[in-house]
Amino acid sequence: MSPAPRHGRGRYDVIVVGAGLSGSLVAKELGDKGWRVLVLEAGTGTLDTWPGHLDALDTFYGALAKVPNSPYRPNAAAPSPDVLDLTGLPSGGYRAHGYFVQQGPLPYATDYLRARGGTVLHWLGLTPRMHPEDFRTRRAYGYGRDWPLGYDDLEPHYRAAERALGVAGNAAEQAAAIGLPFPDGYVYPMHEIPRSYVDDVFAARLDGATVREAPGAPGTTLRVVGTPHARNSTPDRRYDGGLGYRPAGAAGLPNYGERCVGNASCVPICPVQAKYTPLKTQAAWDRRRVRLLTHAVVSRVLADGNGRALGVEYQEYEDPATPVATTRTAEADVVVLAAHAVENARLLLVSRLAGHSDQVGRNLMDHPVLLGWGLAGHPVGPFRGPASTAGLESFRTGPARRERAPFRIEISNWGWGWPTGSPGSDVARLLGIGADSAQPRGKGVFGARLRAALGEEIGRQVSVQFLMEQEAEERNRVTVDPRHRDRLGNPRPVITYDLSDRVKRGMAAARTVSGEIFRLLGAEDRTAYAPGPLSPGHFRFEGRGFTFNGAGHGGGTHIMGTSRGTSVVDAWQRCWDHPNLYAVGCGSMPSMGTSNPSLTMAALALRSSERIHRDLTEAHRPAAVGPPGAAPAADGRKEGRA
């Protein structure tokens, strides 16, 4: 065994940048095999101790908005955008302030975290597969970007994956309802999270039941299908040939957590940390070939004069709130970039690495979501965890797909609380507190009065939520401006963003069927799109109003391809460019297909760790000494290496 450097210090074989989903999966499978790895995280790494967990929890509970970054404490070294720097304006159009210089005709209204753990500290848990289809719209479909890969070659990493993160799902349901292939007998580690009642209310007035989103469009049939989510449920004896699975407990807690309890509060946190997160993978690596450092951000990836990477530059900071730092470096055979799909681009831009194709920051994506929501007409018990457990799955494929965005549809277990604030609007509104806090106070309700109006509203309250695929375009992108830089001198990133005429046909398709939904149901249908502060994404198309949010799902800007010409990474991850720089994530996708797309990003960590293992092992074989003639070694490792 070779013995690990010196803290921050020495020669690495692996350097990962960012201690999220797809570096912590990279760290593990690459120390699990004896090399020695480096992972820097620009932001803090207090989250993994049970004590740092309800500090977070506390600072979620006394947050008075709360959205994704709200539990997690603000970090001027490594600063972070988040959904309230965006504010619509009276008439439309948006201003933003924060980390993200905005200048696109729409918002680029996603987030992200730099944390120790990562975006996925915050994400929903939904971990459904890419349908055959996503991998190929250009061929099938006439639009987008083809991957260079397809199902079959991502499905046992899928499987590695499921595996990795503790998926709980119905693998036979997700085949006859979705279509999408599994080997056979296959089961996941964990039986799936049980169906709210607010899933059963809608399946038994919308299965069977056909919508037609256009007048005279074919009917299509709804089915309410439960969603696999990495989140802890009853382990499947069956898994593994029968050897089960054993789920992993909370960071820093280890026997607590083994299983979803339903809190509503999961995203952003869930309290018993019975949702997955980064923190379980890094609690399992191997300590002493994975070292982690917090409080370093990344500034430059550092290469010679062939395109090798050597490593990185890095910033070392001690105080989040006021940051002074040291500039050091670190060195290593392979660098692999897992900062997040914006601050991969941004890193790329500023170290000039990568830019043949010129496609570095381009084809920024996500899964612009539209709500809606109404008013049923009988309690439905909503505000139970998690926050969705079922969706309705029929519009990501087929025929229509050539003119408009497919879309996934969730159901919301948590009433109007995306599309309104529920329930704390509702008590502030009764309360007689309108959203602009420059106007009187009205006339509210009190004591008995108040309970009995809330108990009458919120839970009858119904909503859904479409992701709609968005498609590659060049003209969204990340940039850098040496003139907007953060508190520690690095460029932010400069984002140009707008909506195709596709994704906004999706969004009328959308709106159509939400209507038919609360038609079936029964509700009343409150669903209103106007410009406003709450509303940066306002839009009019063809004489309609839409409002859309982000996703949190970042995607594109290195994007992956068959070609140096036209893409930044193979489909190893691996920069063109650059034989030893990897940049993993959802950065690399093609398209963003019609799926939550966190599992996906863990199957192509996985894969890619793969290839950097061959890449290493080859690195190191050691020079054949013989005959002219002889045969190589069988296992050309270093030797000492596990």
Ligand SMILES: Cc1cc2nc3c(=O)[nH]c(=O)nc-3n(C[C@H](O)[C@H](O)[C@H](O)COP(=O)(O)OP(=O)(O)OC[C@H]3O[C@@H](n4cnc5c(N)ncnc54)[C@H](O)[C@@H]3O)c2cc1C
Second form
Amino acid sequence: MSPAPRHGRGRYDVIVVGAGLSGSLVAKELGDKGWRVLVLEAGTGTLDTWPGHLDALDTFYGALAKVPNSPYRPNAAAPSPDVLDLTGLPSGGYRAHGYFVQQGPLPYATDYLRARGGTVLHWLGLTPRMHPEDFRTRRAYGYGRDWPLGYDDLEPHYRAAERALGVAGNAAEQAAAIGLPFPDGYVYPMHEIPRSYVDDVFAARLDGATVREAPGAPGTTLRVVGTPHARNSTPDRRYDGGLGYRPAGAAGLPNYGERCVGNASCVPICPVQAKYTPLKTQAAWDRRRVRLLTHAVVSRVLADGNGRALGVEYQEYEDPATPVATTRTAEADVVVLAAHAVENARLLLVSRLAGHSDQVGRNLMDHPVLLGWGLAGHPVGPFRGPASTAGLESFRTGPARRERAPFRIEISNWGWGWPTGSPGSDVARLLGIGADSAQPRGKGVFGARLRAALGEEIGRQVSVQFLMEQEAEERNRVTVDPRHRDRLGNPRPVITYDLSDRVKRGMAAARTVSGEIFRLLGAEDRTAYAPGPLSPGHFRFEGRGFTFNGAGHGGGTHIMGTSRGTSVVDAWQRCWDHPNLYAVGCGSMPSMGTSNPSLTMAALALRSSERIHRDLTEAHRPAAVGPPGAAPAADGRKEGRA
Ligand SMILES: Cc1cc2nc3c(=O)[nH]c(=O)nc-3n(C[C@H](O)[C@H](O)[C@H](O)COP(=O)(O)OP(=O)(O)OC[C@H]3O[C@@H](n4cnc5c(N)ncnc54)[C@H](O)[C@@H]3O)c2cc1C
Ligand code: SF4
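Next up, the form predicted in complex with the ligand in place of the form predicted alone?
The next block holds the full complex; its first chain is the one shown before.
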């Protein structure tokens, strides 16, 4: 292997498209093994320095709407979808503007971020494992798609991902409360993030209580369970056979980067960088082997007539505000698409690749979220710590899955922040300037009365988030249409999205459960779903109104399976139609269960890296020197460079 060629031209062992979570992990693994890796990143890259991080914080503090993308400057060359792109209509339905072209009955209300570091820059950082049942819902419960591999196949890679991301959690509790299998004596790298006071209030009233999701349905017992997190806490000395674990510091300031101190702004940015981002993985790249080119929007994957990927075409731009680009190409033995589920599918469609099964772009999924909110009878201390530190996990598994989507319940530490925009919306309402003001306009309270009213109301806010499993459905899809292009001329994603009755039945059950939770808490249930500008995800089902939100968990667009006829990638995330083209990320997942998906995605990326290393080793094996017609290798192929 020779040193890396200059500036994005020439030949590499591997091209990775996207410097987000999965791309950063693949580049790290392959660079460490000595392969020359070119990472092409569509976004700009300023957050790897401490001044860049401070600039993003300032942008966030100055933003009027504190939404996931608000710390990160817009980029006209590599636009991203934003939750602000959607508006609900007064009588139901929605209007969409922005990057996505939406044409489904319901909006795909999920965003991502095209910047160096990717969407994980603004993720929450919850990293539960999937349940073994989630990998085989068709066999076990007759719906969805089964994985071509199971929990046991992925288990060692889960552990590797927990090391790579720096996970804090309690494995014994995960095993006992959820039934997750771990090897004997396994502990996470760091001790669990302490539970919040809100969690303790929930546990005191809910632990051991039984609720019914419908009259006559079997009872389900509740228990508050801590959630594993990719954020720094106290290292566990028992980790790695007693070797312990050293948490990763801040990008650009590696000796800084504190333990989670409860700033409560993890989405969209952690001021002290306690939360994992891929910039931490990138700081550990072997820079002799891994070359990163930002401002490089990959526009096409190039392939030969036999289906082998040759490399990519990309557009290099200078100024994200005025996108003028130069088109270049780069070549490699292996191409890895790690650009996010939606962008991977878009690139495959634009390149007209991997199309044999007609599944590219189909089976688009998320974890549609139903929110419930109430007012407790006494202060519970919200707006401290990460958005959620514990959940209720009893509805994730079991025979009820035959009828309705299962769900995981996150206990929110951030009051009514998600459902109503609190605390800003409360301040506006009490000042008499809010949009949905119960306080007559111009009749607000000020000074000491305002402070007292805020303390009285905000301190009692409780809410729960129901993450519904959404099964793979071919009708939910990403396509491209040459009539809809971005400023560099690349086709934008055209999205068709809806929720199945199975998901809607799950939401109906979740609504009943949230009412029961508030009853047990002694809280007044304030949940209300009505159409309107802030409710683009409003719909009616069986005579009742519901509003769902997106979770940001895009998946399923280059689905994994056991055959070329029915899936896009194999169990290694390698395209069936192209032996040296990989599509990694949540797009490969045939089902997403109810757990936040990125840990599973990271485990898959690490597993694929092993396979790519094997492919490259095989391809680079020196040719045997011998007389013409030398004996073929044991598997029937001639040895030598492929
Ligand atoms: C608000 C929010 C909260 C979330 N919280 C959690 C959570 O708590 N737990 C969890 O498990 N998951 C969470 N997620 C989901 C998680 O962020 C995603 O699963 C994850 O980021 C996907 O990783 P990825 O590497 O596939 O894509 P990304 O992280 O999106 O990275 C893709 C990269 O590719 C680049 N790229 C895109 N197109 C191109 C192109 N054409 N050329 C070159 N580069 C390109 C992008 O700029 C980006 O850097 C959250 C998501 C959101 C939106
Ligand atoms: S709670 Fe605060 S310190 Fe902890 S991860 Fe979130 S933003 Fe960072």
